[in-house]
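Encoded as structure tokens, the following chain is the form predicted alone, with no partner shown.
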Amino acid sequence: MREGRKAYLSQTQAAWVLLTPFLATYALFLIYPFFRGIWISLHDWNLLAVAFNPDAKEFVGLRNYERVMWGRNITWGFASPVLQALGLLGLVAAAYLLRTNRLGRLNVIALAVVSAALVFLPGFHPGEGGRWYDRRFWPTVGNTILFVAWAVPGVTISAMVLAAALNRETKAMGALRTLFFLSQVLSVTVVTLIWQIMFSPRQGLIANVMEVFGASPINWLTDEKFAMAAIVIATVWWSLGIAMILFLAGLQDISKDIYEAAALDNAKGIKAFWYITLPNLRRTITLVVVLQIILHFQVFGQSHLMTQGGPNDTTQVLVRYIYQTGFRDSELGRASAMAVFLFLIMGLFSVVQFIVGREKS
């Protein structure tokens, strides 16, 4: 180089230099802990006696997987008639429209790996003599889908609504776009203690309302026909603000030449919602939907703070249960294995909702 000349570096240069402090963050905060979870989890490893002595940990390979998963002398049946039986259905749907090329090909495949999964898997229980390991195990992991089933089309559809109904440019609707929007900036201890007080028997707003129409007031909290629907509903108030704003941006994308001509052929208000903004919102509802499955199945402060897992385990919850295992019973390669498998079933139903959004749009 001659003396006085610059030294530049060339765009590839430039971007591993831009790119390697979020790489090592990435690496040391995200991969790194990862797979030493992972490492935990095939280790027999109680918190309190590692932490005085680090080789108090002992290896057991996938043991505690089956001590969490499995039970003695597990057969399979039909257990669950009813699911089972939507199973059988949705195999011979996907057989059906894969025959008819009614659906692509990898939606059918989605909807044959569902429909499998619920066939085969509520099969698996004791047999005479026999009981699961684990016996709160799969209940909460029943809990948790059952939370996430509610909780991510509540907020979806009412997100979606209500960005419709706020897609206009006007100072009133600017006012209401921050106005609901402003829940997602609470943190999940304030949101909580409003809805502990709306859900209270005696001075809560709803208990006062349903005095006025003459109906007794439901304790949500404590009844285990409400607890989890109560627990839904916090979390669909809470959720709406960042699902919103998705929307939004995803209607405001649309040319508003489309709407003009389908007024023109008299597709107007739902009509026009239904064939105009639902197709070009596929991919925004994609987004949503994963995203929303991905924070609701980590649910933890509602049920946490809310019912404490109560009544009688009804609303107990994956990563509750962990947190239980790992920091208060101490057994952490347990807790392990179970935060594998939450992984493994988020990413599970997230690449199911991905191959359906990426075959539809």
Given for the second form:
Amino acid sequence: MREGRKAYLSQTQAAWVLLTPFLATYALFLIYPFFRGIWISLHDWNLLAVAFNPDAKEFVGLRNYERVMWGRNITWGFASPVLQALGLLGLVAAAYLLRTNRLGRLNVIALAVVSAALVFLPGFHPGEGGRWYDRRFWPTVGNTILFVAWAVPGVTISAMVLAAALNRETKAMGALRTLFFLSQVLSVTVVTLIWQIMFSPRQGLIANVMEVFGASPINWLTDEKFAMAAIVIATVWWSLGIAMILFLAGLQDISKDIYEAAALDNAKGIKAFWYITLPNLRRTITLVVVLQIILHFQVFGQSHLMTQGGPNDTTQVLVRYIYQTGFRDSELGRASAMAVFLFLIMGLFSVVQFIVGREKS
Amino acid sequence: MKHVLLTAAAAATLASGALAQEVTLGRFFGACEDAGTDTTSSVGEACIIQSIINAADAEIDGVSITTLPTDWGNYYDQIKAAFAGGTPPDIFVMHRHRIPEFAGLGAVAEISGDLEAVGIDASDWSATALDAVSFNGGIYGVPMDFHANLWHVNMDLMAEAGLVENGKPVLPSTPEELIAHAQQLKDATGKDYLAADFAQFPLGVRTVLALLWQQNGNIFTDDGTATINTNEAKNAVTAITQLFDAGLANPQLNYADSQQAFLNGESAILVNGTWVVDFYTAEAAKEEVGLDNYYVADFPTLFDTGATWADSHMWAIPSTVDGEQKMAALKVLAFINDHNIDWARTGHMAVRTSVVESEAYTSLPHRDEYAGTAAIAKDTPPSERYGAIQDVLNRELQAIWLTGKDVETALADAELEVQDLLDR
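Okay, that was the form predicted alone. Show me the form predicted together with the partner chain next.
Starting with the chain above, the whole complex follows.
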């Protein structure tokens, strides 16, 4: 009787049944808000006004994008020579690497695209009598990229070094692993509170240590030279944990035999790390870097709570600007346009990293 | 038996649910865990307001109050998000400067017709207090105070520098005198003359604004033209920056650090609001605190006309709250209005004439020392974009004293950005 009934689902059907809860949640909380965000970005949409009167919005097409990213009399030229020269160097390097076949084709394309963007994008600037409509947007984008450029290598390198040092089966190492991971569990509020105290020029640990050596204390959070460094340091301390765990997993995948064989060839310590560990960790490194880039482009709490974007906007980051525009200024349309832009650059970086990561060397 | 108990419990829940009207309340001022219900002995803004709320919860029949967790820095963002989500608190505190934004959109209720029913006598409010809660001829809230920028003075340091006469501090009356006094104090004591949060919270903005108003200037006109790149603004800024340039004040201190510098006796003057008078009084009485001899002075007039930055705290009800719920909310507002004298203990100026004239008010510590402040209180013209405009000024002024930006360029940039905001 039981065998006669074909009550079981096919594999495809079972897959759909099991996936439905996830897909429904995903569609409701990610896909729908995403398209809704794009929809809002095409409107003049006041947060409070629309809450009281749903008709208070006005369709304005791409005007929000223009108001945020463009300006009057914008021309193209060699406005920021350093970045553009760097881009040109990148293009030359890409051509050379392609010709000599030193790097895979996809990698070369990725390098060329990034370099071309570096030559092209910073070239825009207001010409005679011109101005950006929003004078804070591009500097804010620059600050965000700068933050990512410091935080990602900072986290990756220190997590890798820590993981390599802690990759041993002793009780002490196990305890240390837990200790280093603990910071990750804290919320951004707690982390920034801890570091605000650490950086305080009056009661802070850093100031006290510096005083022992006779140096005068630094006003970390209000000095334009140190504010960005301060939030990067706090971020590295905070997000070390996950990266370290990923590296530890990667390290444990490397077979002991390789190290033994290498030891016979007299490759130990740093040499072994360079020639065996690093190449074998390539995939893990790519994964960590991609995750960190996506994560840190969304930096908000550190800047908002520690420096309030200051001094003079030197630590103002994109998400904080989106937040201020949307909630403090109630301009949801403009804020959504910036959010769509953020999505695009994060998407771009992910695609670049994805291409690089997939390629076999 | 078990059934009887369960039924009784259920009935009790229902009964109390029907009787007690839940009122949610949103406020800033910070958290106070054990405020109690004694409104006459609490110290500091957070504990005084919470003790009043707790007392209202205990004493008003049929009303129970839940204070929502909110945080100072993001208060208005949270309130707006709550409005947008359709769940604003039943009563919430706000500043006078936010009325154009909230009342202009119809977000808060006009309550002039409801005040009498709960025993709030609007005629007892001073004319300026009534003005503070009025918008287009209606009343949109119950005023709680005026607060303003003061000069908090360490009399021991001033005396050491010879800047005390008849028990009062000698304060400057021109920008030149300001720097002369500052130098005199530095030479005599080795300490900074003046401290304030010039680095984060906009106390530097409020100081410069006061000096601008003292020359009868302002940052924009009533018809929406930004007027920041002016000689008056330049004079106001350089009156302050001369202190930084001469090393007589430190622009890098934030709120907590500047306050600490003053309490430690490292700075003779702290520019801060009325809200800390009772706190500093309490601190000065402590043995271990560097500040011993505390005095409060009106913001001095360095130019032609007296002026200091001021604002007003008030309580409002969302326009969506009605019926029984609105009555309950109004009762809480009436209770807060009745305790105006307790709130004035913070150092804020009371809004009710009967309180201002009372012995209890005039005998509050230091109250007579800053009696002139009410007459010179001032703020920028009303605007829906108050917050964003303050932020522009804060950034450009920080740029001047923290990152060495040229004064004229900074003022020109600020004018451009404020004009953008006014035009939006």
